[in-house]
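Starting off, we have a lone chain in the form predicted on its own, written out as structure tokens.
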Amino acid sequence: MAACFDCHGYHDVFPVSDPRSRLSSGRIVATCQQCHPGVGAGFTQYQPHANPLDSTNYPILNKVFLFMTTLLVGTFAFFGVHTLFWLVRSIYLFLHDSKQFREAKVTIERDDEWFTRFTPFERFLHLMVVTSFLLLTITGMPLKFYYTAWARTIFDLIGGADVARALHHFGAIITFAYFALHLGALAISLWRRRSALRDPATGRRSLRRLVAAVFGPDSMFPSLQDGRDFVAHNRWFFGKGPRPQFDRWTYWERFDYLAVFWGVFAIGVSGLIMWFPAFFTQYLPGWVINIAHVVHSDEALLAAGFIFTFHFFNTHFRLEKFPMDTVIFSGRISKSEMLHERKRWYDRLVAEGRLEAHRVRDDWEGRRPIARTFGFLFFGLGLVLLVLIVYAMSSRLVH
């Protein structure tokens, strides 16, 4: 951890603009290096005591920190009151009927009718989302909340702030390397099914069709139909129309979709920068490492935050899944369930004929045990990290 002195000196501090001065221009390249071998001189343009709320001396840090406290505020905002109409419905219906609703999420996971909804490939690539993200938050969140005394616990209990930081190096190489795996499988996917964007009446390749193959209900690029989904969903919230039926993703699960994208690359390009200073700032100013402190730091809290708390009730903790949905680790889903929340996808592959390619023929009660150890560990941190978190904000608001 870096001091003043080691910048400044000890009893030879003097103004910048002095020659003697160590941060004078012509010695300051030699100071950075002390700590920082390689740098050049863009990385002397990063400014150590930059304060993000100060416009006028740091603007274009002070709009990177105002556009990101506003895209984590209006997330929040926006998502927790859509949760929050949502468990208010769910809890209305259970209190009116409590009866046929446990028997119906009994005949969901009692059911003999099974059907494949993630292949091993895509559980696999999850499980490397799951356990690089929570590696990332463990490591991460305590340098951000570093003045709480959990944060210190915590790097005690790794091992100190270096083997957090090779830790948190390691979850950055599995998050690029299942980014890597999701991006080349895409691309294999694409170029199997390149075929399919032909007019078999002309051979020609049709702009229609590749509008289906993109926003086709089997995509995860988000539609017109997400919007009318997210209407109808919000009307029966209030218990004005039905609940509406979903096709193989729902609204909600391709906006997670995007995030993470988004997340790879703001939290991902952010963290490179700080990992390789001397590299970036060889075609950068160092200043940006000032943004890329920003973006990383609010981007990971928004990130975690929203996993935590949205994520966490939209896939387990609403009633009907409480208290755990374990699809992501069978990769199967019943026909009572599909049936109830996803009808429109059951009746498409009835309708394509593919019904029974999806049909899950061997055993996995056996296996249900292990799945949901799992699952309860992986989601019992992110509820410890997520108390920890707000126990951290609150107390420095109080202070």
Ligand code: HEC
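Could I have the structure of this protein in the form predicted in complex with heme C, to go alongside the form predicted on its own above?
Single chain only below; no partners, no other molecules.
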């Protein structure tokens, strides 16, 4: 970064409003261009001294900061309580009915009837998400927590901040690639299923069928059913109702999906602005770079914090699955597991005569160790990063 004198000058420091100042409106573009060749007037509206907490001088930045902080704190508070209830309930069951509990777990693992839950393409996308996410976290977090000793250690291990930056950009490219692949696949599958929107009797498209498809059980879009499932699940946490059965997607899986969708969008757009500030400030005022900083940094913390705690817990650490659910690597789910927690999906497939189409017959046992190894490696990295983040944030609070 530039030092004070690079922008303000040496013996010619004047108030910015003074035309003699290097930062006066007539001279500021040339001052910035010394180091940022080719930038225009928009770029000079970047606010080097911006403070997101200062609502008087930086009202927009302050509002964005408050919004992002509310999102962060709100999400963590909500899922923190949710996970705590769930954990307490699981431990209670484990202690009071451990025999049945363990038997259920063993049958799930040794079942010989398997059905496809994730296609190879979807598993490949998840692998792209995992690897790029870890790479981006490892190379990005040291920038956010630059004041810690571990940030310097990581930069040293990687080979310096410049290498870290190059790797970070590489992770960004993988991210944009899987986002585009997913959107493309989504568009193709919607196009293929367009006939489902037509009423078989009249042959005309109906709004009712569109609504049913968007909010249906195979869609990732949240529906009223998710609200009902959420209430039923909470009742079960307190022993006030049976454990709810789910369809193909649970409410927390849909939340995870939409969270990644929003996250990639918010982090992606802000990241591009930071990557190519000169280009974007041809069209946008320079203070969008300040906003991009806040959005990028807070959303990254939210994403990493969420994935390494709640996502890990919801999918892997709950007692039935502990220590890992390999479904996202193998793509397959056993019949007893479907009956155990996704009976609505199973019943629907049977009723629609689609169950057989989902049956898998190939050998998985041989590949299980490979999937486990990768899974645990990803986990381990995630947990280490989580510890580092918590450590950095708490050390900031103490000092």
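Throughout, rigid core stands for the largest set of C-alpha atoms superposing within 1.5 Å between the two forms. Numbering follows the first chain given and starts at 1. Values in this document were obtained by computation on a predicted structure and should not be read as measured data.
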Inset, instruction - Compare the position of the CA of Lys343 between these two forms after a rigid core fit and state whether the shift reaches 2 Å. - result: no
Legend entry - Core-aligned C-alpha movement of Gly26 between these two forms reaching 2 Å: yes
